[in-house]
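Take a look at this single chain, the form predicted on its own, given in structure tokens.
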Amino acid sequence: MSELGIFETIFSTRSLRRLKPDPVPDAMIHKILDAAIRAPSGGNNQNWRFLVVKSPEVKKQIQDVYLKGWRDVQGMYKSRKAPEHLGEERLGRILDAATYLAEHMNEVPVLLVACLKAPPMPADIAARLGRLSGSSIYPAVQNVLLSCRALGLGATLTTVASLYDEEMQAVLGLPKDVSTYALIPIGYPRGKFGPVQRMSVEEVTCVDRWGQAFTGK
């Protein structure tokens, strides 16, 4: 396939949760990971760690953990209304696809687990970092998603399994200082790529202070 331009790739990368069981060549996964590690990380520490899971036994164990997390998330979605820009029908389709992924997780050819190794630092600073630590792994995850799209592979970012991180650590044999931050199922898609529908720039952007509209025109 011809190479996609960067903006075409971005504008057509959508979450694809229905994936074929056909194997994905290791060379493609290597290329995707080589793109992932070009991302920035805090202090350029490059503390990301990745596990490429292809073993049917390990995938089934991950699915068992994932289903526990998915049941928790399902309950959350059922207890609240859909966002106005989305609507109940579109949200329903997303949840159906997410349920399909949870129930067929073990059939996905590659489960890529994105982890972060905690750097040595004082406990009080580590506690204050909290959610900021994700800035050292999620740019790499986005590179994975864009690379998958460029290679014609379907993928999605999910953090559901990390709700039970200790169980994931046990399944994967992770050391204590390595935590899971994302699970990315990768395979050839059953569905189609974008274009991706989003709220407009004007709806989500202010200039200088909250409430002051930014148009950029």
The other form holds:
There are 2 protein chains.
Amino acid sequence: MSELGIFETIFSTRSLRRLKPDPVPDAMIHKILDAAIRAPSGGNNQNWRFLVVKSPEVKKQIQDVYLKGWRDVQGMYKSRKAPEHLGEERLGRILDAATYLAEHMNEVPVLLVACLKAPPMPADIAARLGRLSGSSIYPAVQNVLLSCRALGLGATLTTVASLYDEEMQAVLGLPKDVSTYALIPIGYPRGKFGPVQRMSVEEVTCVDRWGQAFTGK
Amino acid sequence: MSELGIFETIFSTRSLRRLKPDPVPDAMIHKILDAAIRAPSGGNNQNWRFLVVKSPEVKKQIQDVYLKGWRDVQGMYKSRKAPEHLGEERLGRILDAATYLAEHMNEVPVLLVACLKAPPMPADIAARLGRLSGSSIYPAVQNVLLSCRALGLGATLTTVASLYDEEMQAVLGLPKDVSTYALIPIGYPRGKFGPVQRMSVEEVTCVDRWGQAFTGK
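Would you generate the structure of this protein in the form predicted in complex with a further copy of the same chain, following the form predicted on its own above?
The next block holds the full complex; its first chain is the one shown before.
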């Protein structure tokens, strides 16, 4: 079987949050992780660490942390208007699917947790790097999502559980310098892959300075 | 021409830091950005904003900020040992290429700056989300890198300039709620694409809890 094309994959990788409980072979998870670690990381440090969670007990504990974070995030969404480009109805559908995922998290065959081990660095640089630290893990996570799509597996990037990172560290037995950055539920999808709808490039791009239109065609 | 396969692309997307000054067509940049915005973003907010910098004057100003950040980072690397999996020689080669890039930044045809507009949210969630905010921009950046590779363009993910984000905001005329997260120099490569060397999956993966080996084959 020839592999899916790069753009075909990118343009059809939607978040799939309704997953079947059927098991996913370890060999597929291995292939997904082997693709993940081809992503860049700062200074090629490769401080990413991954946990492949399949134990029902650990999944249940993760779900408890997730539900706690999800209640915080749900409250936030309910307290504000939907972004204009989405509208209340479309946002509502996303939130419904996310709630479904939260409530069925323990039935998902594989919960992949992506972590970063903090490298030693001066405090002043560490403070300025905080929001940039994800540059050494989320590119790998995107490779995970694309690989899942290419292998016919549903997945979605979530950060909700990491709002309670200390509880996640306890559940997973992580050392203090290893923090969770993403939880990616992986399984065969109930829904379908399909074209990803977005605002246009022109709506989010400028040339040279803010406010100068980019057309590019 | 059929497009490159997804895994073939992922496994050969190396950071290419030595780039030719030859111009890159706007249509290619448009295609790259069209792929970028298929990535996920928290709540599908699509708060990413991109600046396509081609003006020699703006490039020079960005280079000045970059060089300042690069001196900080270089100092950090010089003050500590190379990670074991790299060794001093391999790290030295990476640092040499990065220094070359910093010194030739103004000659790179396109500097793509990836930004995030901070969504309104309660302060307590914002504080916990800080290090997680990159989850809504770095997946898009990874799509940029993979698309460049597929189109035969060299690129690399850098965060050095964002150490001085306020200066970048001034150079690019960004509103206060828009921060830079990555600077991706894009151009035709002097070097070659090739297999990406990494530690093995087994070295960075556990099953269920920290310390439990994953083999997956």
